[in-house]
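This document starts with one chain, in the form predicted alone, laid out as structure tokens.
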Amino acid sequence: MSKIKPSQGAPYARIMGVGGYRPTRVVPNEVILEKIDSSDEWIRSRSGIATRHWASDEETVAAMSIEASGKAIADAGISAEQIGAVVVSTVSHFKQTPAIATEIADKLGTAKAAAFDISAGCAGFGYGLTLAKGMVVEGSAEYVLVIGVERLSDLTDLEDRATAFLFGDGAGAVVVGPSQEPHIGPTVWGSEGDKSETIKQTVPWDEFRVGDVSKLPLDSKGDIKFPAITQEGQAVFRWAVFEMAKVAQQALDAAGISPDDLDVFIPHQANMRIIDSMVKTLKLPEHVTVARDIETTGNTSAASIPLAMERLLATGKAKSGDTALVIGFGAGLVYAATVVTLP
């Protein structure tokens, strides 16, 4: 028989709150224009995206991060001293240690949180969500800070057409906490590590450490190139369209409800064509509110579905206890799908 205590969490876990951040430069199509050989129409078409956000040199991934932060834990109505843990999504940090999410618990001023950083890419607000339910649930954290964030400016290669307009910055937070009623389904995901070559870093960290110039890129002007996102366009736009359809449904399926009892659909903003293809394969009802933040935020990452959760609550297009469908999907090639109630 086992000498360990059992854990006492809480029966379930909501999200309580939510905030975001946006820097303040807002980039259009024009400002991608002057280094590719496109049109706003091309971009528009190909994308859906029209404007995004590039964050300044102050809007440090740590500095949207807190920003975010200190709106959702406002908007859960508690203090961050009741914060248990951390968990920060993000590629966008450049220190491989310590953790961004040390510093920002620390200035959010949090009682030692425990803090961590998780490298899932588009996905990374889903698996930082299913990680902070089962905090709660098992009991090492009262309330769990999911804070998703990007500065993608920085590993955007602006002389590439395909990319070159994808990518936005910015942060979003949501406080997940303790309750008497699954407001938090069942968590769909997985990995297709076979694929992962179709979304990636041009050129490892460590190449610039060997000194060899002819292994690394250059740009127009023969300057050696800053590590980029690179993507196989078509190869991601497919399995999007097809794969995660079905993962979007097993989660409707593992959370047993249909898309006639859904309010709110809240995909990964990655391309509008997407979104619209999954809507149609899903079969969603014209009374569901979707999500098509990308138009005006960009591509970004793992900080896209708490922003375009927050956008919908603050322009009354979502409200809360509406029942949302939530799914991220990129580099890995990663995925996870889970149906939430709104704060």
Contents of the next structure:
Amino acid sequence: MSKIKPSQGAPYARIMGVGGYRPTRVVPNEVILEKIDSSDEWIRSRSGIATRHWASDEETVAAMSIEASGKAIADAGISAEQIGAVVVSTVSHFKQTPAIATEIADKLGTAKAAAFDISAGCAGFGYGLTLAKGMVVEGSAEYVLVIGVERLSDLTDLEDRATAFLFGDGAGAVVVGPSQEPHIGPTVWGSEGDKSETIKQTVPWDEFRVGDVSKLPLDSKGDIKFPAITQEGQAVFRWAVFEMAKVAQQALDAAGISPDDLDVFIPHQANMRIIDSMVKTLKLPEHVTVARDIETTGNTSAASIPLAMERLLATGKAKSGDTALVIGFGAGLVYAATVVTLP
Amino acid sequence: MAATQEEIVAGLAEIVNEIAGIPVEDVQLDKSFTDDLDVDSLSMVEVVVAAEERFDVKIPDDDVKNLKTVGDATTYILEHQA
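The form predicted together with its partner chain, contrasted with the form predicted alone above:
All chains and molecules follow, beginning with the one already shown.
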């Protein structure tokens, strides 16, 4: 039997740079209220959201990703040619073939980097980060670009008062590269497919070609509704707060980090109430900075953690070298939590 | 040992006080969580989880929507506690 030469990776991996892109258009709750019977006060008290960004026709999944990635690459101090792989997590890019990652890799000027998309909902950033760490340590790529990007405004039912206000658009990206010290902890991740109905797309795409439109949902004008993301609010809240707090604690334990050692907590920006309850359930000490980017960004699914990370660093609320707990959770249901050193 | 109705109401009052800041004496059997006690649908989940731990009872999501008043919750816990 011939001996196969193994690949040579780095001892460890770290996040080297982060970048974000928020669409130009800021949408206040007043705009949401044009289509639903609710109030600014109700929306703020149930979600903590005051404004969100919605993308224009020009702010495509690819365009937003390229903007965010350019910043992350510059922040990492490397060039695009050094990137060996591009991982894109999204649920709102509507052309499935080819993967949007390939166009992004090309337009960024990578040297034929491996490129692919993943689907892991609001846990997509953590899933991508885990893959990237594996690639760097295993040696299949020296630098990996991980992008979380969504245009959830395209998947929002503006007549559903439970979700119309919730979602936003944007892109966040990080560069993961080699390190002599561990700066990304063990990932605690998993899936609970028995709860797949709690967050889902209202109608599968193939329902639209069957010919029988009687099963498709209609809007108030009687027109067929484009699919949207819907959720069972109370069930999601219970799972997110109480089950995910356990997962977050497991990630801290796995990394050997006590709450006292923690500087920053960056949960997926699902809902301010979930964030506040998680902080309470986890009994995080006062000194821990908590990301609350949702107030002005809404829920941007896979993009929310890198966007919140970038804003904390840009506003000086967190600094390079800080120890941060990140946790993503969402449709699947899926989740991923880990402890990282901020770039 | 199973809690009595009086103990359950007192326990729920403490839970509602902690979560919604409502005075314990306001939490009475006939009070609606939403209309009288400022407990919205998400706070209700927190109340339910705290009640589950305190009274050793499981309250599935499907049953939560039927618990409109403190009396509803008290009866549910009385009937389902381990």
